[in-house]
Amino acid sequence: MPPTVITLYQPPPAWGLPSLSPFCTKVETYLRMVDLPYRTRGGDPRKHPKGKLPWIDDDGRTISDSSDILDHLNARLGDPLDGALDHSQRALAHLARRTVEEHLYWCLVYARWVDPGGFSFTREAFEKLLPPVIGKLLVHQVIRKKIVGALHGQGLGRHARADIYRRGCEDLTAIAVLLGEQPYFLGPNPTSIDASLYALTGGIWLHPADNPMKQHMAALPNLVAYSERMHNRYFGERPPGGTVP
């Protein structure tokens, strides 16, 4: 029998990257580490039980949550990238994960959505995504607006534009401090916390407006060397949007 076909449900690709959200560049980039054949298609988040994206159809079963599903696919494979990891190992990644998906990640949404000059950018590529008209009403009145609302609820919204870059730009420090001179985060093979590490810092080296984590990136060059090694690894040669037509 031919292999079952994912289908991952997300937003297109934008500035070079997979998907406008990271965590759908995250699972994608999984997908292509473990070589699933997979295609990619829209999807309302509004018509899923968890209100967001992505999630995925796996011959018929319906996941959603980037985490869920990665621990998903990992049992269905037998943890084909971290099987090889100690304790120590994974207990790194976990740390690390955490710190770019529950932290890192809400200075990225600043910096795209509340950021005049980064909103000027993602206002445009959400905008090509809705009617004409409304499409500009709905992204500065409603998803921006729910957009910043969640921002302030989970706290980072509350502070200073230079306290919320500078708390970014530390995180990035910390991962490249740890990265050292290794090809990918724990050493010469890639696993999969290297999936969520290239979604976020992919995710602010190719967004297009400057900003001080832009700035701070290009200060860690061996950080922009792994986000690009990333990027050509997995996406360089074949254009993201699914490997099977």
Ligand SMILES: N[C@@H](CCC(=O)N[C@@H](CS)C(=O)NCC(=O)O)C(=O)O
Given for the second form:
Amino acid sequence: MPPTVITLYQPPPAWGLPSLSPFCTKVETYLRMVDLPYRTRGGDPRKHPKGKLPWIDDDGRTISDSSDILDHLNARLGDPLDGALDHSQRALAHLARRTVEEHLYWCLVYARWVDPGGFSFTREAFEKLLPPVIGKLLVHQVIRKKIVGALHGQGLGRHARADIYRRGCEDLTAIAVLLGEQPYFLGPNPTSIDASLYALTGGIWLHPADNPMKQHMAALPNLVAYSERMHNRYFGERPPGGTVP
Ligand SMILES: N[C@@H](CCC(=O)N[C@@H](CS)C(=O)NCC(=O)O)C(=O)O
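Next block: the form predicted in complex with the named molecule, after the form predicted alone:
Every chain and every other molecule in the complex is listed next, the one we just looked at coming first.
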């Protein structure tokens, strides 16, 4: 029986990254890591029950939340990437995933949506996806306002710019220290945590705006090499986008 083609709903590629969304980048990276055929389609989070991207359609079944998607696919495939990990490696991956997805992500959101230098690129990328006049209004008055509110609710948005970036830099240092000189986060072979780490480190490194997190990353050569290693391995030869039409 031919394998089911997964449909991944996500915003389009930008700045050399598979998607404007780090969580969508994570899922697309994972799909390439396990070599599953997939197609990508644009997705409007407002049309999805959980109101967030990404979601996938797997043979008529809708699954959302990047971690639930990976769990679903891991179960279906027999855990090809993480099957050989021991308990402490799994625990370390869990903590790293929570750090980058629940904290560093918000620093990235601040850099892209609040900091004026980053927002000028974000605005341009999002306005391209929306109808001309209303698009500008939506990006400034609706999406940005909602994101500023979310950052405030999460708590990070209540800090000063320098303190937000300092917190993001601390996460990057911790990941770089644990990575050391290993090619992938848990050793010589890629595992699913690398999809999250690439999504966030690549999301900081490849975004065109300069900011203190990017400068800090430049001073962590092992982390830059890691992020580029992941990018080149999974997107170097075949640019982002579905592997089937
Ligand atoms: N925990 C979720 C987070 C997904 C998420 O925050 N997605 C963002 C895009 S990066 C989104 O859809 N935001 C729209 C909104 O919050 O309205 C996951 O892992 O998939």
